[in-house]
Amino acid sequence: MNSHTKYLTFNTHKKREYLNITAEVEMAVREAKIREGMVLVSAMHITAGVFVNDNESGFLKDLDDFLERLAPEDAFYRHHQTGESNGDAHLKNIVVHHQVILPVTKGVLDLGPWQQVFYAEFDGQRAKRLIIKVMGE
């Protein structure tokens, strides 16, 4: 089995953003030169996430509204008693999750017709990393 690792760094302009990273994941798969396998895409921070869904602005706004209703930015969080102010971002990470595993078939990322890979930032405006690990033969 072969593997290939690629790191991406994000420093978003806003506190919450959803970035389509499908092209970067596809590039990592090409660089790995595998025919069959998997790719792990994982945010390396507890206030960011990775998900697969439709690249449609209405959906992304609905997702953002949904997450904000579940974990409002301005709510009281015990986490803030430690001096932090990002309790909502930690909870949003749990809902979205921090990683996905995707199939590689015949040398390409094997997504459904509308599926795209997104990096979800919930406490941005500072550097954060993401790992893409491609494994297969």
Second form
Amino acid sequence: MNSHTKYLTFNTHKKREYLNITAEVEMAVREAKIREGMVLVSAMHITAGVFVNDNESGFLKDLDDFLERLAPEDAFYRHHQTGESNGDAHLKNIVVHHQVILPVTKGVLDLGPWQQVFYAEFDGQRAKRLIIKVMGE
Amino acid sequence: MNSHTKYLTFNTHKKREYLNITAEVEMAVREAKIREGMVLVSAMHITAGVFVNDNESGFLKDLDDFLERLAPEDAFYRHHQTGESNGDAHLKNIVVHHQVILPVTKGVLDLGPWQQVFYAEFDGQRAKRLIIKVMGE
Amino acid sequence: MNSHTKYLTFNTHKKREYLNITAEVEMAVREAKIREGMVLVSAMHITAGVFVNDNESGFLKDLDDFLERLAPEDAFYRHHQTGESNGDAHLKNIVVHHQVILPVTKGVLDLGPWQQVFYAEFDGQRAKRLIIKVMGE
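Now that you have shown the form predicted on its own, what about the form predicted together with another copy of the chain?
Zooming out: every chain and molecule, the one shown earlier first.
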């Protein structure tokens, strides 16, 4: 069994951003030199997510509207009694989830034609880390 | 390490359907001839999901109502400016997620007594693919 | 490839509870004696979840409020026609998800500084099981 681990760091301009990281994941798979296996792509923060969907700007705005509707930035959160102001980002993380696991077949990422991997930042403007771990043979 | 990969294709009669695919996943596990490991079950489309829950028709209708309430078919979606009409299906995919990873113990799928694996179609009536990848030893 | 499997059983005092199980997952990783790999942490019930987030009591109450707002305990559920009364717990399970997969690097759980693993009970006051499966080398 081979494994290969990489860390990416993001520092977004805006508080919320959705970044297509498919090329970075594909590169990690090539570096791992496996034929068959899986890749774990996981945010290392509790206010960021990882998901697979469409690289279409309208959809990405729909998603942001949807998450803001479910857990609005300016709502009341008990979490703010700690001095924090990112209660919404914690709940957006719960909805989107912080990780995906992707199949590797014949040496390449085995995604459908429209599937792209995204890092979802919900509380940015500071350095945030993500781990990519490839396992297989 | 052994691995075994299968693709299933679904072409549902209705736009939205929830299909119990537990038997197909169990068969892939048997074919993989592993004792200990994991199975990834992942939709290859951005308008379909995979989840584990109860094979009870009332619950499956509750789930469909719930997803339609969160992301209604006839709401406004920026994604529709591309000519698409499945903006709701993209958001339903985000809520349900497109994949699960299941444990294999002593050669069989190690699920709880009521856990069944479902393929969730949110934009059907056309051929859609799913990947099952078993890894273990 | 090594693998190591453990089962935990929970019997919560309240119907809904959120239990920090990070120490139990870390112990399973140590017992597995792997350097590089992944751990699957998965509820074996359809009315319980597993998630990664902040060990902060305000956030955990925000999460409970959020899930109760999305799928209230006292709403109408078709699932209740079977005699069950936990329709809300099934939908809360869908939102939170029943599993996570975590990276293991250099022999330890490779989480970010604030990431903790939680078992989310949505229909407790009875024995419920969870599986931890470590795979790697």
